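First, one chain by itself: the form predicted alone, in structure tokens.
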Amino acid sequence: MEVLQRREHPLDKVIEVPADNSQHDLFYKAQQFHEGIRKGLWETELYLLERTVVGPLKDRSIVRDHFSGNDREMIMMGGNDYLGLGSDPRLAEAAIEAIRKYGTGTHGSSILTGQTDLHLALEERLAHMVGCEAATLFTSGYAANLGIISSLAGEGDAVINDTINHASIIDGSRFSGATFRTFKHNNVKHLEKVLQECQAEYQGSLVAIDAVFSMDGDIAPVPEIAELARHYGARLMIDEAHSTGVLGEHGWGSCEYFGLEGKVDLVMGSLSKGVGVLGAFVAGPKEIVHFIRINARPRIFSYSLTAAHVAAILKALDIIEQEPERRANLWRNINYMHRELRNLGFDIGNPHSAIIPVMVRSDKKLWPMGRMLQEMGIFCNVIAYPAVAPEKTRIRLSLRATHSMADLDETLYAFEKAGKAAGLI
């Protein structure tokens, strides 16, 4: 079937926004937003969201330009496939074999028809991997955090968040109906103060944190937080989304990295980033995991992962175990880019992961710099409000184990040119 080179984009159209219906039309705010984006970013060809990747996401991917409709090869610095497994043919072969045996869908949630022997095998393996008694699967990290927190916490409880937790943890905390509390980013002294208050005011408390923070790339002080949670009778949940496959001797996350396997109440891990497929899991005590399995609404009211996804995940875990050089290559690339970006004069904060935030701190500089990088063949993510505060806008890179030194050096050259043009360095 022929694919059109360029499809019509909604931002091509001019929408008439009535001036007098803001109080009566539910669509008014969306129309205003649309017009602001169209005039501010689309007409100036600075719109860098919703880009279309044509073919597999690899170190160098084919990306279609919004405005010309032309396809071009770009160095992929925008995905979270940290070990480069997403396009590995061995995962595709495992998925194809599973489709032949199990079909293309599960036709129900996991508590109905959506559980196969493959799903059970993966859950058992994931639990063993992170040193817990049991694990259960979700279709995404967002669904997992929403389901875990809301099934365990409720009215009369408190959920305590790091201020820059991922939106899925924050949304899960609010959806639960529990009191939403925060502590300053990675500040254990402030966390202790909040825990003291919660111990006196609420029935139960859950501390929920990212292991590696998705926008800053830094790592949480997990041992100190775990000790505080135990001391004040709170439970701890760690989101290992950006650390699974990256941190630890075998790549199993921050608990392995800090020697805390089996000592954290709940571990949530993503299967879409370092593992390169789709979905997520939670691991912990057997009876707690079973409670989540049959009470988490995003799990019991959603179809389960297909057997093809599960088979690909199992194959990815095999490769992670059998090819530790992938993780070694990733850390070589991480250390190199940290050093060279700093040498160029960029502010990258204090990352300890494959996520590198290049701080821009200005919308006026951010979008033109992002467009210049795209024109030089570098695909990276422009991070603006509301993902971060307006004064913390940045361009985020996500490194891969399979990036070559040529990929990295070409990226650094482009950043040097774009950074000078933007007045950052």
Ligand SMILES: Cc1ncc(COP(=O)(O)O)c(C=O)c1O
Second form
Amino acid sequence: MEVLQRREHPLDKVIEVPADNSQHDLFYKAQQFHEGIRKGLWETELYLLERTVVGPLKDRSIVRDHFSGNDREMIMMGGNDYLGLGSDPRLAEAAIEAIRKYGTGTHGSSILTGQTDLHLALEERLAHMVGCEAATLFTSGYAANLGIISSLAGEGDAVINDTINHASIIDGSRFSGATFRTFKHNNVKHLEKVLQECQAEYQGSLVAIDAVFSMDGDIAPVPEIAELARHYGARLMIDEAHSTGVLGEHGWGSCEYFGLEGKVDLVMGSLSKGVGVLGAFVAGPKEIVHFIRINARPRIFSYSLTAAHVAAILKALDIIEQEPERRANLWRNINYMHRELRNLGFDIGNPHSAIIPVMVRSDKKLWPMGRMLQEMGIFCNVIAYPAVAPEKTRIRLSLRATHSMADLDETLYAFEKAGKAAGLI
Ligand SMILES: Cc1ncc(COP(=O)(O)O)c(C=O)c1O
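What about the form predicted together with the named molecule, after the form predicted alone?
Below is the whole assembly, all chains and molecules, this chain first.
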């Protein structure tokens, strides 16, 4: 039998491929990767990924620092707990109370056993919050995007993606079996061209976009996109993962920000970021949401959020409503950091959210800069390929309402030092 030629793997460039047959073993790429680790090739990268927080996830957290081997305090610029709700004792109390009442698990998918009256109350509240008829829950944003898109789109349809959409929208589009189309980032002219083609070629079309883009922090021109989708008979789904709790007068996302409540076909919102807990939801017309609720595979074939999660989310929504000063503080911090990072000479693109990309554009500079920041006590995300294109590597900051001015100034000081050392400023 003829032996197939092995596909090239990116690691082949750095590690010699043995001539024997071992390369045809499925485990070979993992073994090859670990050979790289043994040779010390990715020590910095590995130490800056998969870091471990020891204790509460707060504005300053104790992090296991693999470089020094010690647990030490770092300013948390990595997690997306935008309103600082994740470590609020009121959420913890609500979760504990729910565990006492409902137990620790839900023991089934929502469609079979995994739904309580608390789940239904939350769904109703979420729908009301974003001005839609109905909403339904998912255990994560990833599951939501997979489930929403694949329950609506299929063979013969098209899903039209912004090129820098979050991986979960892209994976959901591919998983659906519909034709995968893209338009240039935030380019409505290009979207119109793609919509014209799709109108002629496919049964149904779904335009799916991030409202705030997770790596760039910029915002989509939602009103123009909604108008175009309507004009060409396509449906629109927006992912509010990074705008829930952040954008709009009450923090209900980009639809509120643009005055489009109830006017976008489907709104996917996150409960893990601005809301500080876990999970996601989709909101829209009652019949469509009901269809998704009983057809989305991640809802049917996977267990639901626990009552503890749901109770903590409900408490977080109370706090978001009662404490608008949190959002005001967040925006004070956002505006301050945008201005000061630009004043230092960094390229931060065009963000309009709590996500700030500090562009590095070079793998060679990226990892040493990330390491230096960590050594100065700043925990931020080092973003490399495949999360972004190799020429668009960056350090990403995620701001919080609860970061103090001292947190921000220490971060700026460290960025100035690291940016100079890397030759960025
Ligand atoms: C835009 C966007 N959508 C969806 C997700 C997935 O959400 P989750 O982490 O809840 O799975 C993310 C995640 O990080 C995201 O940035």
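Positions refer to the first chain, counted from 1. Remember, predicted model here, so these are calculated numbers, not experimental data. Rigid core: the largest C-alpha set superposing within 1.5 Å between the two forms.
Participant: Comparing between these two forms on the rigid core, is the C-alpha shift at residue 34 2 Å or larger?
Facilitator: Result for residue 34: yes, a 2 Å-plus shift.
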